[in-house]
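Just the one chain here, the form predicted on its own, laid out as structure tokens.
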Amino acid sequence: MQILVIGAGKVGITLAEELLSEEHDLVVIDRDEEVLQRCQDTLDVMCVHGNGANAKTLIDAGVSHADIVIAATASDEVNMLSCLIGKRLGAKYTIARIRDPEYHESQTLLQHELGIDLAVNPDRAAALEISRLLRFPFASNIESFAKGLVEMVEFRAQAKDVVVGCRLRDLNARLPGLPRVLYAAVEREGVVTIPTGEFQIEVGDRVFVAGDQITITSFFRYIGRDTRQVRKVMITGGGRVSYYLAKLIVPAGMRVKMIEIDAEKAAKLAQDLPQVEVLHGDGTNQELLTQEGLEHMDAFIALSSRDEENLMTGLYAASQGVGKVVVKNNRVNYVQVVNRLGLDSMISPRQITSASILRYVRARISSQGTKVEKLYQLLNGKAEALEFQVPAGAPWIGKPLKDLRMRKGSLVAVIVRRSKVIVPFGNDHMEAGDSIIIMTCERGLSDLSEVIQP
């Protein structure tokens, strides 16, 4: 596909790398010549110097032949205007990154009036992910599918877990009371596996299990994980993610204490979030954190603008016995090191943005076939969970899963049929209209026929 990426910042470059890996033709537009030169030196893309909201710049970049225009500059206004002009000049689809809470309330109207096909708000999406983690404090990561009916939850296997050291096919016979979940993916020493019945979970493995919300909760209660609800939350950093998060979790009955170093911003947050206790102070100051009752918190969320500060304060909170610690971190190269230190729950708005846009791009590769409805990159992009809807007349309908030929490294993880969640085994089958979730170690899959053959 012909794709224009406007903005060669961190998000734009991350997107360009992902889209190039899926063999799309890219043009990158930016106003900064030095940034463009670095982009051209490292990526196989055409670069155009100029303002993405300028019609001449877009024409020079070939917008009339573009399948998709992605506006990902630091300015919401430039992104929206770029999409409007791009659509008028012939682009088929447009995507805009829109972050400001001021635009959130009227986002649907703005999309309609400006011809924006997809608006991505990475800060609110990050807040939604954190709010899910606070609902399931025993989890390292949570993804939601099939309109919230299916949860895919990550945890790190411990020596006390009853599922450790037993073949997956033998678990139910050995533990008849164990709730039936699907073991969707496992990472061990950096290698990701889509497990078969012969697989055995070992201590230290990062494991993804899938099922409905009640079953998942029962599973973790059975293996002895703490399923108590989070009531008291401390947040450091008063940016957009913090604002959206407070708006989501306060109505759920959580008491929130927020620390912001900028006095003016702290005063504004206190005014906008009257039910939140907003403090002016340095969230990296351990004495301040202790003074404000860190050790009595159920959860600590580090959301400052600096990844290093988030990681250090997160590690300190964990050392003080806080049960749930979540940190914002956009640096993928930090993940393995930090996991070894005991911080498993990390949120990256940049990766959330990239995954949302990739899902949209894949769904529009062609107008035929069965397209991706939802996509999540798991385990630092080493695995993907894809949601499809089974079309009427598909050749695999009614056939037992054990008789289908699956792409190597892929697995049907969950079937949702008329709001009922089915964790499938070999004798289960698919029906027209089912939502199915595929786990795969491959990248770039966009059609169900690429995964399953009759």
Contents of the next structure:
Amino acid sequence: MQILVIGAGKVGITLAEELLSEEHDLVVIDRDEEVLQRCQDTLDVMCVHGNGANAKTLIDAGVSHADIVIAATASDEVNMLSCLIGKRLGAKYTIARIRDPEYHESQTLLQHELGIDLAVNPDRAAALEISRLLRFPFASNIESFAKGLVEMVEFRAQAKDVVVGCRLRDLNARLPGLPRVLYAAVEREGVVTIPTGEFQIEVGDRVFVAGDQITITSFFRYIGRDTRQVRKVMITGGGRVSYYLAKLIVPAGMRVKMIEIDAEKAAKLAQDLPQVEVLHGDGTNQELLTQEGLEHMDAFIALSSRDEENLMTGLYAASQGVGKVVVKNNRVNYVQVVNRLGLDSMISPRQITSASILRYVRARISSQGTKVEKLYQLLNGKAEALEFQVPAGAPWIGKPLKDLRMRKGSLVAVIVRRSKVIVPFGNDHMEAGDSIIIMTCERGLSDLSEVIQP
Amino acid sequence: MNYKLVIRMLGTILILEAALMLPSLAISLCCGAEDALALTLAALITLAAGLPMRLLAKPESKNLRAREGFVIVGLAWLAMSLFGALPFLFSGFLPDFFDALFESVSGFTTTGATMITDFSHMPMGVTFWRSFTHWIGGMGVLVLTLAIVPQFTGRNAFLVLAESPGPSLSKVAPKMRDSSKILYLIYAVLSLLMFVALLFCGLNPYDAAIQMMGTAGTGGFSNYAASVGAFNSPAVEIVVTVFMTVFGMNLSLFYALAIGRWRDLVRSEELRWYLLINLGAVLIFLTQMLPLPEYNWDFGKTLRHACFQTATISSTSGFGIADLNVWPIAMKTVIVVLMFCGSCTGSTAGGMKTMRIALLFKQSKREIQHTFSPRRVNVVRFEGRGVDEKMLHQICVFGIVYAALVVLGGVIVSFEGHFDLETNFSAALTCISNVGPGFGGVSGSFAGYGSFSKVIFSMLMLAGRLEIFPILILFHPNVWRGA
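What would you give as the form predicted together with its partner chain, now that the form predicted on its own is on the page?
Now the full complex is given, and it begins with the chain already shown.
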């Protein structure tokens, strides 16, 4: 597909790299010639110098036959304007990054009037993901599918977990009370496997399990994890993610303490978020954290603008016995290192943004066939979970799963039929209208027919 | 330096070169096969050198940095020229190694300077190979590799930038591979058009192909001593003139034309400069040639020959209709200027490129303006937009180094003591600008020089074709050190 990316910033470049690996034709527009030169040197894309909201620049970049325009500059206004003009000039779909909470309030109207097909708000998306983690504090990562019916949860296997050291096919025989969940993917020493029945979970593995909410919760209770609700939350940094997060979790009954270093910002937050206890101070100051009762917190969330600061305060909080620690970290290279130190829950707004745009792009690829409804990248994109609708008339409908010819390294993880979640075994089958979730180690799959051969 | 990657790339290119020798072998087999053995041997040796490099070097990382990019381009051209010399050597066509190397370099760099003095017996296959190197070298081998070898993906912008003529890269499609394919297609279509036109002029297919390849690559090898003049046909001269001018233009303009953006053609400032320079030269040549006894105020013939002479030099083809030494001194001087200028960015021609000349001119104008109104902020504009100061700086350096290499080349070869000043300097200039013929002793063949000079001229031709830096960089010790 022909894709225009406006803004060669961090998100723009991450996105361009991902899209390139999926073989799309990219044109990158930026106003900064130096940034553009670097882009030209490192990526196989066409670069156009200019303002993405300028019609002439867009025409030069070939907007009239572009399939998708992605506006990801630092300015919301430029992004919106670029989409508006891009659409008028013939782009099929437009995607804008819009971050300002003030625009968020009138998003539906703006999107409709400006012809924006997808508005991505990285900060709000990050806040949503954190709020889900707070609902399932035992999980290090979590993603929901099929309109929230299915949850896919990541946890790190510990020595006391009863599932460790037993073949997956023997689990239910040995532990009759164990709730039935699907073991979707396991990462061990950087290698991701989609496990078969012969697989054994070992201590230190990062395991993804899928199932409905109740089963998942009882699964974790069975293996002895703390499944109590989070009540008290401390947040350092008062940026946009913190604002959205507070808006999401305060109504759910959580008590929030927020520490912001900038006095003016703190005052504004206190005004906008009356139910939050806003503190003016340095979130990296350990004495302040202790004074404010860090060890009594159920969760600690580090959301300052500096990744390193977040990681350090997060490690400190974990060492003080806070049960759930979430940090914001945009640097993918740090993830491996920090995971080894014991911090599992990391949120990258940048990655969330690029993942949600990728999912949208991928859903536009196949003009016919069955499109991806939802795409979730696990373990830094080493595995993907894809949600599809089962189309009427597919030749494999009704056949037992064990007789289907599946693509190598892929598996049907969950079937959702009439709001009922089925964790499938070899004898289960699919019906038209089912939602299914496919786990795969491959990247770039966009159509169900690529996964299941007829 | 990622040596394994460099070796693997070089291996790929040599395998491709072996494959490129096959058409010449086919021609040879069709026409008596007197040089078939030499071509087969050359292809096999090239393949035998390339295969192990390609198969055994397994680079850990495919990361191509600017440094590797330039080194690959420089070494690839050296290696290609070396193996490209084998057919000349084996067939006994040019039994001296340095002669063969010079001929091969001259072919790939589309210079067209030759070592051949006796045109009476030309083996068909090897002669075809000699001209075919022009056709390949015109667009570049790495560009071709990029277009047809599937694994050649990733950060390859450096490769193409180092190989394509001109200071800026014109990409016609977002992906380098697609862009290369499109440009090669345009090149092939234009070549085919010219081939057909020459057939209509009454040339036999072999002669037409040889002249076509010499023109398309703007090289200038011919299979006759009198070059294009040998056909004694005004029609052939006109076709060659038109296509020399065409191949001196930026090929991406033809892509714009093909997709209906003919306005790009009209708006192209470089094209305007190129045509204006050519027009000026034609006018000067007319005034100089009309009084000559040979032309004797025959306006039609003079105009035809003036256009041919302009196109052959400015496109850096170097086809001859007459010995350059017969022209009046004013004309020779203008020819030297044209040799410096060359043709457009993104063409198959050599020289400094019209865009650089135009920018040097504009920058000089600005500096002069600056002396009498020092407060005025003055931006150099080209193609309707401001030009980056860094690029202007690079172009200045390029101009200086270019001139310095001409002087250096002339000085070094003078130590062999073969010819006079005019010959030596014009030989250095014609080599670095990839034109072909020079003045004095090199208006026909370079055979009068010694082996040492032939190597120097070969390096100059390569430096000119790759726009100097990929070749100069090979001599910088730091490039080879460390990671």
